[in-house]
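Next comes just one chain, in structure tokens: the form predicted alone.
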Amino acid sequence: MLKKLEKLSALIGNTPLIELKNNDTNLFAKLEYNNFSGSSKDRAAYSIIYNAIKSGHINEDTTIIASSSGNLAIAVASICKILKLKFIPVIDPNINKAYESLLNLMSYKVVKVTERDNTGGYLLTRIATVNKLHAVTKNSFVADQYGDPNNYKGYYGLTEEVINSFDHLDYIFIAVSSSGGITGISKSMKEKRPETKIIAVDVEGSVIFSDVQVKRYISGIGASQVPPIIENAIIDDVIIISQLDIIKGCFELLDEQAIFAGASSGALYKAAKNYCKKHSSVLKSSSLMIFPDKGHTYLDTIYDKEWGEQLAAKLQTSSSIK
């Protein structure tokens, strides 16, 4: 199995780096959606599964179980398909329809939770379901993107790619969810380029950096619990962005840069532009954004103007009730 995985490693990493049109600062983007299964989570999934096989926690008969809102599940499903391993993703209603359909094609079984947790999200319900499945499934392994250090270690290679591309870099903007990306990049970057500032971008309603409860409808960014691995991250500043601004950011990224990307990328683009305007120190500096995935799985949500209008109405109603 390790030999099969090592062949796959050639299709993960060394993703394109492009410079964006921007008058305020030198703005660059790392296009992580060019990885094997279409997202930055390929790095995490590969690292988690490779090290679990190497340590003897996964063999040819192991069933892999994972909680995921989309990209991690797709990445793990792709690897399990290659290795001919059974995979059970635990998903929730915020998952994109295309991803849900794909997981139903690629997985041994898909489990979908529908009950929100006490934060208004689904993450805690998903994790509880994963733990129950793990307890009753013989020879099973949990691909734990929230607590397994091999998640963030999978991003050390991305840091090397960035360092090899820049003689000097002032800021890196990274969206947070399971927090493997920001933990791995910040930890390894600060060891080699401590002057580079790491800016975390989160969404309203996420509890990673805030206790303000807002029901979240957009997948791929934010979390209903603080991921344990983020304790290893070294973060210089945090930006909390609204769900409606994420939608605006996605459309601005498409209109201004011709980049059709997912929710996290739109959040980063909007946040980085606003940050540049508010902080004079960022002007004419060099800033990098990590774009995790493409936008095709968000066609029924973020890129659907009717869906966006309905979301705005829901959030307005919720705000009025409060």
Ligand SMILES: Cc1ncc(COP(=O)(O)O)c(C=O)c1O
Contents of the next structure:
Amino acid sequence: MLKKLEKLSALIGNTPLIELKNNDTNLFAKLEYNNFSGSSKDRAAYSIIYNAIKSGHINEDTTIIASSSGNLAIAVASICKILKLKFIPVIDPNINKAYESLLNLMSYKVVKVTERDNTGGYLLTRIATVNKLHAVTKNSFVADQYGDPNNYKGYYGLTEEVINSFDHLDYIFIAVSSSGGITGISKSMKEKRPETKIIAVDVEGSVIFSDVQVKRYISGIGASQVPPIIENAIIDDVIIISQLDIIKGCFELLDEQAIFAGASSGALYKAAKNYCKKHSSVLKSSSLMIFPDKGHTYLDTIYDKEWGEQLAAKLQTSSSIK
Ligand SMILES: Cc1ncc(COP(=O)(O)O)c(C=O)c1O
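Okay, that one was the form predicted alone. Can I see the form predicted together with this ligand too?
Okay, now the whole complex, with that chain kicking things off.
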């Protein structure tokens, strides 16, 4: 199995780096959606599974279980297909329709939770379901993106790529969910380039950096529990972005840069532009954003004008109730 995985590693990482048009800053984006299964989660899934095989926690008969309503599940499903392992993703109603269909095609079984947890999200319900499944499934392994250090270690390679591409960087903007990306990149970046500031971008309603309660409707970014692995991250600043600004950011990215990307990339674009304008000096700063995935799976949400209007109405109602 390790040999098969090592072959796959040629298709993960070394993602394209592009410069965007911007008057206030030298703005670059690392296109992580060019990874094998379409997102930066390939790095996390690869690292978690590779190390679990190496340490004997996964063998040919193991069933893999994971709590994910998106890219991590797709990444794990792809690797399990290659290794001929059974995979059970635990998903929730926020999942994109396309992902649900794809997971149904690629997985041994899909389990969908429907009850919201006490934070208004689904993460805690998903984790409880994963634990139950793990207990009743013989020879099962939980690909735990929130707690397994191999998640963030999977991003050390991304830092190497960044260091090899830039002599100097002022800011790296990273969207946060399980925190694998920001933990891995910040930990390894600070060892070699401590002057580069790491800026976390999170969505309103996520509990990672804030306790303001807002119902979340956008997938990929944010979490309803603080991921244990984030204690290893070194973060210089945090930007909390509203869900409506994420939508605006996605459309601006499309209109201004012809990049059709997912919600987190829109969040990063909006946040980075504002931040760099605010912190601009005589010398233009250089900033990098890590774009995790493409826009196709957000066509019926973020990129659907009617969905956006309904979201605005829902958020308006809930904020006027408070
Ligand atoms: C859509 C999306 N947003 C954000 C992230 C960052 O997530 P994490 O903090 O789990 O590394 C990812 C990672 O792949 C992602 O796919």
